[in-house]
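Only one chain is given next, in structure tokens, and it is the form predicted alone.
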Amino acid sequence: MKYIMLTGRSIKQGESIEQKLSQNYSLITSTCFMNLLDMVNLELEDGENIRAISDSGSVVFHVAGDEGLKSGTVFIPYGPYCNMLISELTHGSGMPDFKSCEIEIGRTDENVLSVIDLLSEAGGKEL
């Protein structure tokens, strides 16, 4: 099933922006925020991982329902994680698409990397 991915701060976000390598960065970045009902449709709980993929990337997040999100719309914090799945792509406004990104979600067995990692993976340099 599609989604519309929503980009933007949060509280948890912003308190540990400044240690971006930290744990605590990256769980609070590596969480997809979705209304319960479409958890409910997907077969999923608080705490499981999921595989979110758009035209432009993939990766594994950690799944956490919240009611006050809207059906067939999730929320990830920014972070390196979301972006991996935004394209660079502007449409000429010079702002990439961090409110209306489509991707799809299914359940997986595999770990979410580390911000290391992921950034490795992609092709980052070793620090």
Second form
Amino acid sequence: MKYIMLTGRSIKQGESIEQKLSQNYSLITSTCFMNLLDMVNLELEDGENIRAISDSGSVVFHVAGDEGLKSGTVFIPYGPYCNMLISELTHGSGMPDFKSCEIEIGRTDENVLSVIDLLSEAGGKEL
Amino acid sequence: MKTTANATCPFCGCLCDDLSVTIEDNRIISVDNGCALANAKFLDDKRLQHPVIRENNRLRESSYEEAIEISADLLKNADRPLFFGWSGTQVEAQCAGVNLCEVLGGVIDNTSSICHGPSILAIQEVGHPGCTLGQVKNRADLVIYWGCNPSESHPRHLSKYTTYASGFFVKNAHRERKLIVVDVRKTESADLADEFVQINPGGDYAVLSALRAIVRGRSDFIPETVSGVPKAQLKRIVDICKEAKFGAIFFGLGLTMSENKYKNVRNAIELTRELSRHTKFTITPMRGHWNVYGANEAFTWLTGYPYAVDFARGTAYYNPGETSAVDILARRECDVMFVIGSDPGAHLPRKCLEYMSKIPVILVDPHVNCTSVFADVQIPVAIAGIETSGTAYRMDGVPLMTKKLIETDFPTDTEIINRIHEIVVG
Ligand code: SF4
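Cool, the form predicted alone is there; where's the form predicted together with its partner chain?
Shown next: the complete complex, the earlier chain at its head.
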């Protein structure tokens, strides 16, 4: 099944925005909020990990249930994790598909990467 | 210990200018009136202390002179420098940045290209029936939040201007002012609404069109559900809108970042216009970063265009989709990137980051952030809006002065840009 990934602001993400290499920011921006029924169907519980795959990349997230989401949609706070899945194409508008990216989701035992390790996969250098 | 009253908050587009900031020994120790986001911003005390330069793939400390020299050399020798960011600094620095880009024949874009840029494209097509936030507070008896979640992104918007803000003609806001929230997600803001409309992802355009048809009296055309919304609810919404004396629509990135992008915003503006045939309606984008609106203003008065401005031809050229930062990076076109007042390392798609890792990146920012990982030079500066005074524009286009609250030895954004400029022009 394909899911639509919505990315957006959350208050916790906003609070941690000046400390982007911190564990706290990593935890907040690597959390994938899902519809509760979708979680049941994938046999997932809060805090377990998933691998999300799009045409542009693949990233491990923690999951958390969110009653406000319709089945088939997930929400991920803005940050480097969700952006690893977003295509660079803007359809001539300048704006990527930050709220209409299709992803597939599967359960995984792999760990969530730190921000530095995640960015190094995209060419990020040592600090 | 001293307290500065009416300080301006440099975080979100509300640009609240009623904060009380208490300072002891030149350090901020408490903030009153601010939201959680303001508290985090004002009380943060971790920052980069010295400029750093990448050498043998490691960052080493340097002097300001050396970091500025190297930055100027990189920019002078570039064929196509890209200047990106600008929403997290004041208008004075934005103007200096446009001037530097122009002498270098570079391309300059601000973060609105990945924020409300599509809203500007729509406004350029059909105009902007907007108003100030003061008008909304004093007059609006109906507020619609569409594709935005102010409780989390602009936490004081509801208490300063809408649901909890009584005004001159709206004496008891909580009782007299209706709230409609339209979103794909049932957010905290949706929980406060008198009417919550949950649409399917990508359904905004169809729902806006259906509402326009109903306003025009053509509900016979509308199917029983539109993008997940029952026709009965759409008709109820139109009735509420027509009964209002003054309706204010606020929209967020739910319209600009989803399918149809600027066409969604165009449709929302046309709905506003349609409703204004029956009563008074206005529409305002929920601008995100505190001075992103100022970047659009400064760019426009200096170049004629609000963002994505290319000086390669010797004159300003504007074509979002071609001259916008994401597209230039995706096409692997720029050969140096200068970043200020934003963090593209955290907010651009993967392919753009991959290209950033291949070219020299100069970062002007007080904090170590995701772009630092790609930077070859980082120059720490005073925190704009807290350690420097200057002009910023609120989301409704009202310019406000931000105050310098504490003394600092760090140079300002404007000083760094001007020093680079001096070296570049020799
Ligand atoms: S609502 Fe925005 S501008 Fe106002 S205090 Fe909060 S973060 Fe600052």
